[in-house]
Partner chain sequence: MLVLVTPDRYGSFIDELTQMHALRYRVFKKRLDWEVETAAGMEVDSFDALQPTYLLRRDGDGAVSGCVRLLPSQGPNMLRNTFPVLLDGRECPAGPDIWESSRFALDQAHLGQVAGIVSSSTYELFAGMVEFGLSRNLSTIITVTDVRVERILRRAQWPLARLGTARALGNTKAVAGSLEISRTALMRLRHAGNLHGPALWVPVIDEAA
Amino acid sequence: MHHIFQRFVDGLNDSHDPNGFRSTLEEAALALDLPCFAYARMPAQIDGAVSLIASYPSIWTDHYFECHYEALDPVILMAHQSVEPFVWGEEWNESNLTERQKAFFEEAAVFGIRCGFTIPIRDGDGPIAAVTFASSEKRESFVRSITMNRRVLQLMAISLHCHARRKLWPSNIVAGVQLSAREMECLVWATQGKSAWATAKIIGVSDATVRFHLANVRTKLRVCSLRQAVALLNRGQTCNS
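Structure requested: the chain above on its own, in the form predicted on its own.
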């Protein structure tokens, strides 16, 4: 697992476009017996546009957006409500789904998407992204990988989002103050409860470098503590810009 995660982090560091991020996550997912995935950058509003990086069949994703399924997709709706990762598919009670949602799942199943494991990524004000690992059926290898690697998959999802947000949708303004890309990355990891040491391991720099960037963040934001800086980031909803 350490080897897979290290290759994944190295791949994220080398990725600068959607294809790079897709290839990096695909390699890690296949190594963990997870057949397909989707990274969805969530809109602030439930009926807003979703940005997608996925290994799903393109004919399905094109159809998905043409039909505006993001507005009724039960997985997206659940990601707006759930704080913790969740399993979906056969476990869901169909009585809680509308007829359109049942038809949506039937269509998705045609393309091999019947069940999955979704990891919501949130800031202090709500959902900002979600990573889903999906399967055509509840195979033993799929269930085992989800069960054994649940926390690692959550860490991978947050890592992917931090890199993609910084490189694909850069917006490093907090409380009206412009931060550098690396300062923002360190601050985002702090919002996830990561120590300077843990952040250093994740993004591939030294502990001292992370502390240096976080010190710059506090100075620029004119706050005395990292907790205050995190509060400013959450309050401004900067991550979902």
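What you are looking at is a predicted structure, and each value in this text was computed from that prediction instead of being measured. Think of the rigid core as the biggest set of C-alphas that the two forms share within 1.5 Å after superposition. Numbering follows the first chain given and starts at 1. Compared with the form predicted together with its partner chain:
Remark: with the core as the superposition reference, the CA shift of Ser145 between these two forms reaches 2 Å or more. Comparing the forms between these two forms, the C-alpha position of Glu26 differs by 2 angstroms or more, with the core used for superposition. If you fit the rigid core between these two forms, you'll see the Cα of His16 move by less than 2 angstroms.
Let's compare: the form predicted on its own is above, so bring in the form predicted together with its partner chain.
Nothing else is written out below except the one chain.
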């Protein structure tokens, strides 16, 4: 197993765009004998766009986004709520699924996706990404191999996240200073003229949380007012464009 992991992190290290990541995921999925391995970046709002890098068959992912399955996909919805990793598929949560969700799982099965293991990734405010290992196996044997390889799968998941975070996410650098994703989000809404209260409503966190992030933005950028921070962001964007 350590060779698979070493090849995987070496591959991540050499990956600099979504295609590089995809082939690294494909190679690892093959080595782990899993048909699918995926990284989903979750939007702050539950109805925002999910971006996906996956070793899934592209015919399935294209179909998935065309039908806007991300809005009803029970795995995405569960990853929004859950802090803990979870196993899904085959008798999972059946009674809670709507008819459309049941039909969605049946369609996924046609593409060889029957069950999976999903690791949600969160920051202080909520879900930001999820890593999924999916399988066409019977649930029972899949759970056995997940249990056996739990540590390495978790380490693969966070390694994947930190590389994706560094190379594929917007850089969040303002005036040479790295802001966190939430700090950047709050600052961007401030540039749109939104108050802390309005931003809190938009991104679904508390008023105090937005104020906390904006206070950190001011400290990190070494400015006294939010207006100055907004000016720094705007100046940077003019220079970059």
